[in-house]
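Below you'll find only one chain, the form predicted on its own, shown as structure tokens.
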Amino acid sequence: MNLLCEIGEAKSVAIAGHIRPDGDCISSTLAVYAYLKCARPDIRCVVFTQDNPPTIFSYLEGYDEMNLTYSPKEKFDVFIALDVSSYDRLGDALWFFEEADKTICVDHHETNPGLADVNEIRPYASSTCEVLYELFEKQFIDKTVAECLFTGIVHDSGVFQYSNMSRRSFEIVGQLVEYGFDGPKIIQDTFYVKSYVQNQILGRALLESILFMDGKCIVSMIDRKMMEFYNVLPKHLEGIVNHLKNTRGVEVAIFMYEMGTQRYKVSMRSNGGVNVATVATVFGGGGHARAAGVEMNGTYYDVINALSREIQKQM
């Protein structure tokens, strides 16, 4: 795909991730829209997104100019759709990418069926952002544009260490730093430092975790009363499930937390015997082979019970 050609003589352009926005998604939307202002400073374009995206990400330039009341409600020549695999994971944003001309989706999730009327969809790809730098000219690449790309690797990959990464990722990522950006700032920054209470609800997340089939399977749930308890987010509850994936012998880790009355968020890990997208795929989710996510109806344990028929399936 060339993207500038697919957005073509367009005078207004939305931008949007997926709701619950991670690093490789906030860190896309905004790299379109830094590489739109160099290439096409012509075109107007809102970047829509949702649910408080983390502050930690505030330094990526645009981060401020982000909409997050979806209005006012108007129709664009395109609407480029970035890490969204399936209409629902558009939250809000859907109402715009019905309403536009023209769709684009750009996004590495093995299990995106195709959503927009152009699609460049690379399963193999480390991340989102990956996939952009490879769509994007070189000349139209500034420090701002490298710094986002860098983040959202940064944050899809583990900090370079899940198998997604590939030889061409490490590519990517020695080119984008040339830029001169602080990497390792970056990175300990948005990947390591957490605040006192993030790591209160991981130490209960770990002391109240289960091992189970043997010792292959690992979860943990923290339900809403706990988080009232600790006056925590969902943002905050990022990275827990790779810690559960971490234990030894374990082979598909599950994190799950209360999103309402008896409906969990349940996020899953697999070190390389299980694909979890398959899971995930079952019961409405998607995601990649070794990280994918769902979200589940019933109790606790009629969710765990559920997800252990199919990853006993691949056992």
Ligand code: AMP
Contents of the next structure:
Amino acid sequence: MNLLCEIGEAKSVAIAGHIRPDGDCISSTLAVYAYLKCARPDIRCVVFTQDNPPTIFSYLEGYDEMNLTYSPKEKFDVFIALDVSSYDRLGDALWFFEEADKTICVDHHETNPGLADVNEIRPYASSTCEVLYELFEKQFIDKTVAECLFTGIVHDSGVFQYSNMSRRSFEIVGQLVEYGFDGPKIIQDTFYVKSYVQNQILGRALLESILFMDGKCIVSMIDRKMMEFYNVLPKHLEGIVNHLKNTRGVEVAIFMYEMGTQRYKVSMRSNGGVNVATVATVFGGGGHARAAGVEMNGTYYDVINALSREIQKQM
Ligand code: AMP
Ligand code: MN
Ligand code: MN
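What would the structure be for the form predicted in complex with ligand AMP, given that what you showed me was the form predicted on its own?
Let us now look at the entire complex, which starts with that chain.
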């Protein structure tokens, strides 16, 4: 796909990622925003975000311009969906997607069926930001764009740790650091540093985790009462599932938190033996082979039982 050709003569472009945005989502939307400012300053661009973006990303240019509550029912010439693999994950931006003259989707989720009129979905890329780097014309990449792309790759690869990092991903990171931003500071401040209560709740999640299936699976859950006690929001729980997975012998880690009465947000991580995207898809979720998510109804035990049955089928 040639992104600028696909945008063509459009005068207005809407950009959005997925609900409960993560690092790759925030970074990819802001990267496209900054890139279009450079390449097509004549275009009116609006970046949507359904939920408050984590403040750790506030150093990214354009962060303050992200639109949380966009009221005019305005139709855009082009809508660009980034890092989002299903319509429901677009949140309120779905209306603008449906009304746009043309839709473009850039993503790396293998469960993405091709949401838009024009799609660039690369399941082997580490992140949407990596795909964007390949699509961007190099003359329009500046320090701002590079800093966004770097942040997205860092977050979706767990600081270059996961198997989604290919030789090409590392080459791209190498090219990005040439732009002169402070990469180590971004990694430290946005990935490793957590608030005191976040570390406390991580401790609780690890302490109360349970091994099952002969130690091949691990599960932990944070309920509403605990979230209220520590005064944390769902976005503060990101990363806990990765700590669970760093348990020797574990092939699949499951972390969930209570979203409402008998409703859980589930995150799964796998070392590759079990495809957790397949498991998540059974219940209406999705993601990648080694990292997937889904929202499920039932008691904590109903959810574990349902997931276990699907995981068992692959073991
Ligand atoms: P999470 O554990 O929620 O951070 O999600 C892990 C991966 O699965 C991310 O790449 C998400 O974008 C994706 N994912 C999470 N929840 C869903 C869902 N309900 N539908 C599709 N993809 C999801
Ligand atoms: Mn994402
Ligand atoms: Mn991503």
